[in-house]
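In structure tokens, one chain follows: the form predicted on its own.
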Amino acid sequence: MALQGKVALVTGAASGIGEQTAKKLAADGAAVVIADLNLANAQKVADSIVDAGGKAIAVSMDVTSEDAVNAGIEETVAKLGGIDVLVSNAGVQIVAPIEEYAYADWKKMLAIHLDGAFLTTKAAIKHMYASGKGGSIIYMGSVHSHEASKLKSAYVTAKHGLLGLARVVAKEGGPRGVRANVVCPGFVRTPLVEKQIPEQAKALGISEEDVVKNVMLKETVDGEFTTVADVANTVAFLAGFESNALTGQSVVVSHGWFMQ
């Protein structure tokens, strides 16, 4: 019931974790904005939510463009009346040893993960303040917000950075009712992770089976992948948590890979 009548915007919501998160928020009563570079796919997700009895619209959004982010947020407010929940989820993965890591790829990774989180926060928080109702900002971090892995210099740097951003937003937004938290999944078997398996096998000189068993899931308590539903349920919990008792935190969803 906490999300009934709320407006939630999810970036990178045309597939994977973002799609499942948007569907969960809609099922819990929120009007959901499917924000994605791929507008056609975003519209399909929005249509599926509407067909299931929910409320959703799709907007085109390149999270690395301030103009595109501002336009998407303004469209959200114009069509749905405000914004109560922001889920900054858009992300990509590029793996390579640091001595071979292209600077252009480094900049791309930080732009999508960090610039995108900053720009969407900056645009959305103004409306959360103006409404007088506050809101919830949730960043999609990773176990790599706390841990490091080989071949992921840019990704680990970006995911660590989200912790700092969330804590500042929590400090600034708290007096005005805006909470900020980071959800930190372990490995979730999305297309993004599927793509990494052969890439890491090649880079590390091991089999794909060994990548899964001895790299990705080695530190879990049960050798299991985290599911998109696990992550979506955690986001929904944070989105509907209506006091500052839970803000500035990271919630790790990783089958025990990282414990804090």
Ligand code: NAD
Second form
Amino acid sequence: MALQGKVALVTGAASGIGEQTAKKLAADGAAVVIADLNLANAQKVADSIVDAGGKAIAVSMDVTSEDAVNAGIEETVAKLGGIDVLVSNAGVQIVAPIEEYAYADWKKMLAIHLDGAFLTTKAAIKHMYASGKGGSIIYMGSVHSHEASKLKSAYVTAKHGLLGLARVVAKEGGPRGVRANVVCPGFVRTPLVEKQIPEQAKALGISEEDVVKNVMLKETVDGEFTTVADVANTVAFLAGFESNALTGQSVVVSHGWFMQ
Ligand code: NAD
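Requested next: the structure of the form predicted in complex with nicotinamide-adenine-dinucleotide (NAD) (the form predicted on its own having been shown above).
Full assembly next; the chain just shown is listed first.
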């Protein structure tokens, strides 16, 4: 119960990696806030945590809206007494070759991944400073924080950007006990990836099997997907790591796809 007495807010926690992360943080003792666009699914995740004996609430939050982010953080502090851990995880994927990439889609991608990370950090860090206890901020990066792939101009740009944000937050927050790190998963079979398999097959003119074998998992050491549990356990480790020895880093969880 390394996180006993802590409050953790996870964005995009109604599905996939965020859902598993919220469940793991709750199992480790944290009171968790399931923050998502999809309030109905967020409430189901919160209910399942409470049914399992944990503490959780759901809040409706569009991470691209400053008002919604501020309201969700204020609700968290009012109901749970503070915020010790922020996991900025909400994300989507839109794939297209750059000459066909709609400008509106580019802006949407940067808004969700980068504006969302900035707005949640800005709102949460004030409370981490004010409590005098500091905290841990974890951004959901990707192997695409380090590597490029075809068709993913906006995603790769945004995920690289999170490394810069985490390093600045690590420097600003360090003297006040706030750590910032990036977790960088390889491919994980969540709805975000399931959607991409047929899209990439079409765009690249190859079969869906080839997308999995020769695009997604080609560079791994064993041809295996990373799991939601692998990622959630890494986030929990960083959330519970109580010194500035580990800050401003990226931790890659990818079956060896990217080695640093
Ligand atoms: P997912 O589609 O299963 O879940 C994403 C969640 O984010 C959904 O519940 C969705 O409602 C929510 N969301 C989307 N836009 C939002 C917004 N504007 N405000 C609040 N919530 C919003 O996806 P996932 O695979 O679990 O992805 C989670 C994160 O992990 C993303 O940042 C993604 O880029 C990253 N990631 C995923 C993989 C992978 O292979 N699945 C690999 C590396 C990184």
